[in-house]
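The form predicted on its own is given below as one chain in structure tokens.
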Amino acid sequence: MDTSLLVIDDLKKHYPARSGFGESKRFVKAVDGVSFSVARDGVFALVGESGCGKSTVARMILKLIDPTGGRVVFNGTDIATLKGDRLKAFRRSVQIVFQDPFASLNPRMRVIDTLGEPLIIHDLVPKNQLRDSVVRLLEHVGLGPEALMKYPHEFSGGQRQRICIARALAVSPELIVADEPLSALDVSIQAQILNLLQDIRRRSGITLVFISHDLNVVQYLSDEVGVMYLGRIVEMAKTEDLFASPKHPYTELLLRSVPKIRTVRAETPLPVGLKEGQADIPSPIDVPPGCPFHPRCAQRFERCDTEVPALIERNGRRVACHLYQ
């Protein structure tokens, strides 16, 4: 029996790129054939370098942008077919927490208006009970009723993110997409928000798609991880399996790049899997032939230069690498 709440099937998003006179039309392949599923009550994390397509996937899940190809299936329904009341119900069921809490809050709206608006739009509470409902939401994220009449600029970054989380929870969603929700916060505040998300997940059973480049956070919070590179998933596995034994050279590179405290001064070696002189990610407009990672890979061989590796499942994990196949 399939327990998936969300299924992403061969999802693509290609943007036309500017080309010179007489040149063939070129595209930025922001997302190029991503597939995964998220179990109910589970946490699926997408990780990778900036520009790999994580946030584009998030916006397609939320139907903020339309895919070039592929499908987003939520609760057994292709969201591309949703209109009218069914689309409104979907908007209620799927919420997002953005990266920058200050930019995602209206600076001219008080907290009571920000949190009360979705309750009014979806007819969830009578107007005479609106204040009490907003107070309960604030208490749910660790804030008090004194916040009701304040504006976003009167809060710290961590408090603003708590308000954004409360807004996402206001309509009792089934799925929350958290797009880098910690990266704009101080480290001490990150821990508080992370614990809040974990607590909400335990109490409410909400399914979470967590997008981040912080592998320590991903290891703590997620059940399953998909590693993205140049618009594709190159490895996907249960969190404990991926961190214990990464298979793709790019995943090894990411794990080696996590900062560690050193007690003895030593020269930093080139991370495993990274070829000398190739530290920069290639352009998504001119994706190299063959394996997209091969220009940076120290373990490449002839097949890598010409043949794109398929994402093959073996022993409960998926890896797109000729070394693994």
Ligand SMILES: Nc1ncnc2c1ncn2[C@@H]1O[C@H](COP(=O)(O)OP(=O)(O)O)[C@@H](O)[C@H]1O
Given for the second form:
Amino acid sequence: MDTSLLVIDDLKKHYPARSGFGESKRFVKAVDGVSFSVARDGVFALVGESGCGKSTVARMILKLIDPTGGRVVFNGTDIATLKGDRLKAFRRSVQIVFQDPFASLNPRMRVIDTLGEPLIIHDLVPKNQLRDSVVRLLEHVGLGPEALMKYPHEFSGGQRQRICIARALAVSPELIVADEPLSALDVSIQAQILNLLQDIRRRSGITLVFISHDLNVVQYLSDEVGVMYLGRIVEMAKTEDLFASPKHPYTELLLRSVPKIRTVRAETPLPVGLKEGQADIPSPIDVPPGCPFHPRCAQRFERCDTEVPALIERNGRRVACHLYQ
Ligand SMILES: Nc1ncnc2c1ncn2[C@@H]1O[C@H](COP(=O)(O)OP(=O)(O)O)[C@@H](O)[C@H]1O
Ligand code: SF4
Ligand SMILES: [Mg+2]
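Can you now output the form predicted in complex with the ligand? The one shown was the form predicted on its own.
Next comes the full complex, this chain leading.
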């Protein structure tokens, strides 16, 4: 039996795309058969360029949208079957932290109300202890009690993201999905928020799905990494193994892209035969035939143009590339 907290099984989300008169119906395959699982207390990083389907996966994990196919299994239950009290409990157990901390905070609510609201909704704290609970939450994310009566605009971007993280923590969730939580922040602040997430995870044992377009930032936080390209996972491995020897040419390309937070990988030489920015990122409406990465891959050979490589496991590594099959 799988004891993972979260199991994603062949998850798909296809949106109808606008098509011209008389044209056959087309679909945006935003997510097209993604599978992975996350151990309790583990950190899984989902990485890929903008538009590859990361947020769509996040929305399906949170049951904000329903999948076209496949399942999200949380604590052994397919979340599609949840209703009533069990759905309410699920909504408490799984929280999200978004990219833009300003857009996700109500500008007219003081911090004490923003953080107190979920405690009241879920009936977690008696009214007379609310203030103390919120002060403790603030402490968790490195903010002092002077923040209590302030409004979002009175904080910096990094502080606002700390408040969003505190709000996610308020209901003691089992899983937090952090969807590019660093992307809207100044480079100098990103490492601080990354450290905060690392701290929280160590202290509270929360399971984390960490989403990023920058592969380099996930190195120190995640246990396992799934690299997404056009709605599919093209490589999945333990973080250590992935960084020590990336297999898929796309993973190599991502590792080569300039990291925002400086890490050891920054000096890695360009892998032989890889031409960066060789072609535009194809759209998930017109996924290229064969290997979806072939228009950008300098290692491509004949078979790549026609045959889709499956994600195959070999020696504990999973790679979707004909070079490894
Ligand atoms: N509601 C929607 N209707 C149609 N297409 C969508 C919708 N949501 C996302 N998409 C498309 O699905 C693809 C994946 O989007 P998204 O999951 O937001 O990617 P990411 O988070 O990796 O940048 C994109 O091409 C996007 O335009
Ligand atoms: S299957 Fe071919 S085109 Fe695709 S990544 Fe591998 S070598 Fe490149
Ligand atoms: Mg996104």
